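Only one chain is shown below, in structure tokens, and it's the form predicted on its own.
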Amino acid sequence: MFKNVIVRRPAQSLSNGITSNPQLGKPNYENALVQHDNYIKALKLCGVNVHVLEADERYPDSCFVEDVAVCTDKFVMVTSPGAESRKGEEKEIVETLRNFYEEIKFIQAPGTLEGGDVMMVGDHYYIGLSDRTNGEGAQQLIAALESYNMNGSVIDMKEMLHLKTGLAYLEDNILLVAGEFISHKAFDQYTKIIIDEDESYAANCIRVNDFVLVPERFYKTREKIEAAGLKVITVDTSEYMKVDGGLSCLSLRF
């Protein structure tokens, strides 16, 4: 069960965020604020305490707070973002994390790691090797996990921005899968909900206690999740989609 969630308000500089989808246009800041408000409301419906950090105009992508830390039950790992424009974001989360964790670890150079590349399944953590997360960063996280009697494994990736761009663990052995991960042998043991190619963005859902947050307007994905017996709350993240952001990116949950 999650008790706490940390979010950071979007900055007006969000329109300058990293994107692989320029054809979607620039985010509308006012709409992004409304969507963020609704995201927070949805999280509260899941029974968590939401801790809201102020916007940081220096970092256009800083509302995607998931990438700057990996939260476990025993320690938190402050990451080292692989994107040049995001370096420094991780330093701004440390004091907040001290309110919740005594054990704080840090990824050291030349390691890079972003939280969007890390998927927790119980005490096991899958770590995707991407343009943002390298092998050195992954091994540093695995070493830390093993020192606390947890473990991790590395997943080679070719297509996705982040591991959780195409995967979401929904507890109860249920895994949302899209794209290159559909036939990946590392996930054969799970009950898979396969995301249709035209709804691939919806692979980035999050299970928060008794609910699954699903992006709005992805009806086929919602129906598949509900057919698996899970309760769904839909949230509009269309402004964040324009800068490669999804539901998991917008929060740290622990």
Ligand code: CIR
Second form
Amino acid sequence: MFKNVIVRRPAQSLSNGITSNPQLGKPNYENALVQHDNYIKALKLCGVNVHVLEADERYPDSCFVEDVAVCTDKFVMVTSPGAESRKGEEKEIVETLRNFYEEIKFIQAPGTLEGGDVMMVGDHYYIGLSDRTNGEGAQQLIAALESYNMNGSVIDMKEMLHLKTGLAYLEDNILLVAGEFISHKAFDQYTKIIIDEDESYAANCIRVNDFVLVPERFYKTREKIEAAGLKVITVDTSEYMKVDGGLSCLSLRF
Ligand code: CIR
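Now show me the form predicted together with the ligand, since the one above was the form predicted on its own.
Let us now look at the entire complex, which starts with that chain.
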């Protein structure tokens, strides 16, 4: 069960966020704020306490707070973003994390790691080796996990921005999979829900206690998740999609 969630309000500079989809246009700030309000409301429906941090204009992507820390039951790892414009964002979360964790660890250079590349399945953490997360960063996280009797493994990847761009663990052995992860051997033991190519953005869902948050207007994905017996809440994240962000990126859950 998750008790706490941390989010950061979007900055007006979100329009300068990193994107691989410039053809979608720039995010509209007013809409982004409304969508963020609705995201917070949906999280509250899941029964968690939502801690809302102020916008940080210096970092266009700072609302994607998932990338700056990896929260486990026993410790928190402050990451080291691989994207140049995001370096330093991680420092701004440390004071907040001190309210929740006694054990705070830090990824050290030359290691890089972004939380979007880390997927928790019980005590096991899958770590995607993406353009943002390198082997050194992954090994530092694995060593920290092992010192607390947990473990991790690395996943090679080629196409996706982050591991969780194409994967979401929905508990009960159910895994949402898209694109390059559909036939990845590492995930053979799971009951897979395969995301259609035209809905691949919707692979970035989150299970929060009794509900799965699913992006709005991805009808086939929603149907498949409901058919697996799970309760769905939809949230519109279209403004965040324009800068490659989704439901998981917008929060830290622990
Ligand atoms: C970035 O490229 O860093 C942001 N525009 C999007 C971050 C998405 N975060 C995530 O998938 N965890």
